[in-house]
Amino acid sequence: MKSTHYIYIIGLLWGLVSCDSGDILEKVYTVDEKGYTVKVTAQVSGLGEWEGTGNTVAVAGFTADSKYAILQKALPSSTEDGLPLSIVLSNLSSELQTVELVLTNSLRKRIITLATINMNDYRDNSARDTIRLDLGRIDVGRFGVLQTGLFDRACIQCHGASGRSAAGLNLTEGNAEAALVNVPSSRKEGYLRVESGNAEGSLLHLILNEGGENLLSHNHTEILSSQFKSNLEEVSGLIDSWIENLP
């Protein structure tokens, strides 16, 4: 959104001009009021895992209650693991509610969010300084997005690293994959927590889909629904895709 301000500069004429001419020079300057600028920096790994899938890791802007990005800039899939990367979105509209590091599909629909800037926190920033988000090292591969976007956000409160972790299941970073893949459930006999290549036979899939509320003492679908109000179906699909692609 731009507004134009008119600045009038009045100067006296010097040189060979008669003192009673009354000539006035008027100059008009146009000043653009620019929108917000967001800069996200990170050292990413795993981008190449999304090539050919139709999914994109991007920095994207969303309006309130929107599942679809109004605008987005993809992280280059050719980026080598561990190299510093910066993505800048400029002149952002005040209508945006959030700017997110997010996995989207081919229609720019949100699948899962990895990091969020709430633009309401910057509404009073009349100087429009650049809003910066440094994510450090982050894995954005298939399992990395589940770790950051799902386990860290909704699961480790119960399945953390302490000795009191529910079902003895540790879903913190660096532990989750080994605790899930081809590991027998300690709560449901005859089931693997995650069975490689078989999403529908995995307990993780079953407890997050219809009827799953009856399999264990806790209703995991209800827990996730409170965290993923607009994209629970997409998150569930992402879990299944990860399981199906396990060797």
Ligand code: HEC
Second form
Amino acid sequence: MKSTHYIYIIGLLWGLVSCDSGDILEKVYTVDEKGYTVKVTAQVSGLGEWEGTGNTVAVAGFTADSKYAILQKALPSSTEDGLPLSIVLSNLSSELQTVELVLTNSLRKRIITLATINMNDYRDNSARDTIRLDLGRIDVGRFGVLQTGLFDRACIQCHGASGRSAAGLNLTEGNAEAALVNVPSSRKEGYLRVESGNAEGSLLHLILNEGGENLLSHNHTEILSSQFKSNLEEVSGLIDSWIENLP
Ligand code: HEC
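Structure of the form predicted in complex with heme C (HEC), given the form predicted on its own:
Now the full complex is given, and it begins with the chain already shown.
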């Protein structure tokens, strides 16, 4: 028994492990051989809205500072709304920085992130237990990705549901679309917050893009560029294509 422990410690120190010396050693062997496993579960809706666009909603792994997914597993776009989905990525390299539920383009470039697992939080997960993320119900359609990836992340701290919502604009889930689309601006006369089918004429587009810094008393261009450093262009493009596709 004593010598078994001794070998075990040596095994840990040197990564030298033999498989035939009892349970503990086998465990160590497993640790050395296996990468991380991530399991994301969710009941998604809106997946079909991306069909034929070249964009994909996927669970994907990114290394530090990379805009492109190293690997990704697409959520099948034929999935019926509300059906429980479970996506597993296994044998993941320890070089991955994040595993994300993300909208990517045809080159697997990140467009917008919907949920993130920071792999650094699991470095001491020496048993390599499966890392689980349950997202519950999530709308990943054209507007859903903006709600979760943009408004929830960068806007609702000021444009919340309370009476103190900035400019009287409520961007929380279930309220944002109605508060934006074809609603006159409370700040800039003659503008709609969002004008269906006309991105460039919409106040939302103007205040978030270059040149819009001083349109309001609060610099919204800066809010966007500070929140989306690696995918600013993609996020602006996503907002514009949502507006252009509004009926
Ligand atoms: C730090 C607080 C803050 C954050 C964060 C913020 N806003 Fe604002 N927003 C304001 C304020 C304040 C105003 C009113 C500015 C004015 O009166 O000139 C405003 C005004 C607006 C307006 C104009 C409303 C109207 O009726 O004309 C829009 C549209 C808007 N914000 C969208 C957004 C979006 C989208 C985000 C997230 C990307 C965001 N805001 C993040 C503070 C914020």
